[in-house]
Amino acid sequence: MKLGDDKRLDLYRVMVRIRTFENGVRQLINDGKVGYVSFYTGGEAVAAAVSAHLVKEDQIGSTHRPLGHLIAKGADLKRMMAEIAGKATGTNKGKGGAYHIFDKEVGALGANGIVGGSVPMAAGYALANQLKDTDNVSISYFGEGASNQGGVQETLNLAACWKLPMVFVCENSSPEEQTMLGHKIDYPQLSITDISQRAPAYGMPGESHPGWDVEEVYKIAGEAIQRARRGEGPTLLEFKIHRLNADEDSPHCPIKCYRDKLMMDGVLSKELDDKIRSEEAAKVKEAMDFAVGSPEPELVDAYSDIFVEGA
């Protein structure tokens, strides 16, 4: 699958757009701003490859880890930001924070605070397109641990007993960097190699692969959404990818391993890649701007737009 320059540039651009729009979150994170949040630094190129084979009317489930995941599927900055920042302008009117934001308008059906809790919840949207006979598709982005859940466990059973029109995208953070909470682990989560082993006992395709390289994730990403489209059923996609800082140092950060390639290619110059952070960077003050500057959840509003039990 050969990619047109504006192709390659456009998947180039949402991973600056996803870096540049979490270093902001460092900064509103730095001057007080905000409070906690998992970012997703290092999986760029995952998110964006994926996203690039969607429409709108395709939906994703997300994780803790979900800022990458809702840009690169169009969810609104500024929105996004003001979520976060806990403000009543945000897509969730401030009361769900990082961890459970969500815009239907561009098929982003949920951050999750829960280990592996979207999963399923994917599923019922894939089950939802299939019932309806369309060939839209759905994403369920989950962790390694995650993988161990058991109700991730069922899911992918589930989809492949009814050839649910969905892809299952595992990103693996590498050995070496995983942590938990801070921490570095110590001790094993996987007796396997590859996640994507367990796919043959579900009856479905599965493959694993670096999630570094942007055009590899795009190239097999889009096999496995096709398969869907097609009433083929799902696919469980491994990306080994590695949890970084801000910085673009790392010889596994997707963006920089990507800059390079486009340069040494001559599709993108030092110049045209100036211009691309600079209109990103100015996206992304917007939207930091937009936060700042938002009112706060009225009190009177505490209980409107959420479930109470037994109300």
The other form holds:
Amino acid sequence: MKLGDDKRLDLYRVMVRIRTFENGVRQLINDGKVGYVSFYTGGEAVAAAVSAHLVKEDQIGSTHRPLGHLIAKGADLKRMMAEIAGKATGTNKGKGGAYHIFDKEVGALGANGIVGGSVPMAAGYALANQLKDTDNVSISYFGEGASNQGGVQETLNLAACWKLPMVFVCENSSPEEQTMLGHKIDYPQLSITDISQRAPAYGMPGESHPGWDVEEVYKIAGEAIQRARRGEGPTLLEFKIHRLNADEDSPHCPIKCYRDKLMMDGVLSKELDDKIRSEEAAKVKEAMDFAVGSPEPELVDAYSDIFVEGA
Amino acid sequence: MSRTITYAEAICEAQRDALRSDPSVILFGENVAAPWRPATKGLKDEFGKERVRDAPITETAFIGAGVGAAIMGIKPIVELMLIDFGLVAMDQILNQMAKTTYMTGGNVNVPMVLRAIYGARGGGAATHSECLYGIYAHMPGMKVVVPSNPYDAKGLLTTAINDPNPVVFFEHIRLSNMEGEVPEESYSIPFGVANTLREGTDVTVVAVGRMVQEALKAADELKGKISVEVIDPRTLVPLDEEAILRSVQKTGRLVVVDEDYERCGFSAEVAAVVAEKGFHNLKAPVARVANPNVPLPFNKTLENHVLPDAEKIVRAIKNVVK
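Switching forms now, from the form predicted alone to the form predicted together with the partner chain, please provide the structure.
Okay, now the whole complex, with that chain kicking things off.
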């Protein structure tokens, strides 16, 4: 499979958008406008490549590090940023925060504050697609910590038993040395090298790959997604990533890796890179201004949306 | 036209009506396709194994799948074989099913019914006997329905399936074979509307589920001596506070009967509502007849010792009316 220049630049642009957006959140935190957010930085290649195969009518279930997944799926940047700032104009009217962002219009269903919590729900999205007899699929994102959760294991089994059209995408962010919340742990969380080793035990194919080469992720994810669309059932993919900071210095930075490659291939010039970055920065700036300028929810809003009206 | 059927058959009928009239309704859970279970009997044969499907014994996965499907506009009826087993799936029930609507600011809703068998069966011990509706009623975002008879069971389940919000529907194991007059046609009973089963002037007895039948026995036993009003709220969430307060205004006395644990439960809630909003009408302290915070013992003599029943209700009524 040879990717066209436009497709390659799209992948690059989405990764830049995610990083720029998260750096915008970092700035709002520094400015005291936003509290705490769990960042996705370093995983951009996975979200960008997976979502490049998806249409609006496909769904994703995400994690407590959701911003990359949501942005790649097309969630509205302004309303997302407003939600992160807890404003009334947010995707969730300021009542969910970053950990619970949902943007139903684009199938971003959604962030989840419980480690592994969205995985059974993503099986439900797949079940709905199956019952409606569409070829839409759901993607269930989770991390290596969540991979041990009972609900995740149960859902792998359920998805295989019901042949659900979904792909499990595990982003393993401590591939070389097992860590938890940033510290080295004395006892490992995982007694296996690759999380995909569990796939055959649940009766589905599985593969593990580096997650910082966006084109490799694109290829692997594409095969699994096509398999799900054909009704052949779920796949468990593991991508090894590194949690990074704002800058792009790391050899595992997916944006740096791809920029170097695209420049070497003559697809990306310095001028084009600057143009992409300034365009994305403008979108993020607009989202930040929107969030900062938006009103707080009214006190009365605390009492709405516990139940929806009507039958 | 009405005819006599059982509580479980009434529940089956409500589901059949919904599956027939709305293609987005589906039913899944452990053993729901089995031919011998009265509350789901015949449904797989009529609607097929896609819409009526057995799930592996993984409550977290299949309840969560119900939540996800509901978010997608499907109307899942998910059966939890016993309410006690829901304890292994608390994240999906109490976090995701209950709170997703609120946390998303109404961006999505969860039109799902979680049906569960509950209650003391005689020797089930503390993992096959509990009520636990107090736990579910505690969490904002779910409606909690506890029908006490076949007529209510059918009408309330129809309402539950049509509700755009999550509903937990409690079916008492010992009411399963209870017979009653039930219309053949589909009908619904609104949530939050209590049913006054006996009118009285001396004392108000509030009970739900199987305890309604015990409260009625107690009222019958006291006939001619004490005039007992028996109120069945039918739904814990929403709770018909007005009906309870109106009754207490008339009788001045309140006994709350609850098979669930007494502490922080339904009985405490009703007592608190009356203490806050109807205190000036009370002629005697509120009495509660509930499980005295004991995990249900296996031994039947011990089990009966801690369970509320007509005799204990009679005793409590006499105490507050003396």
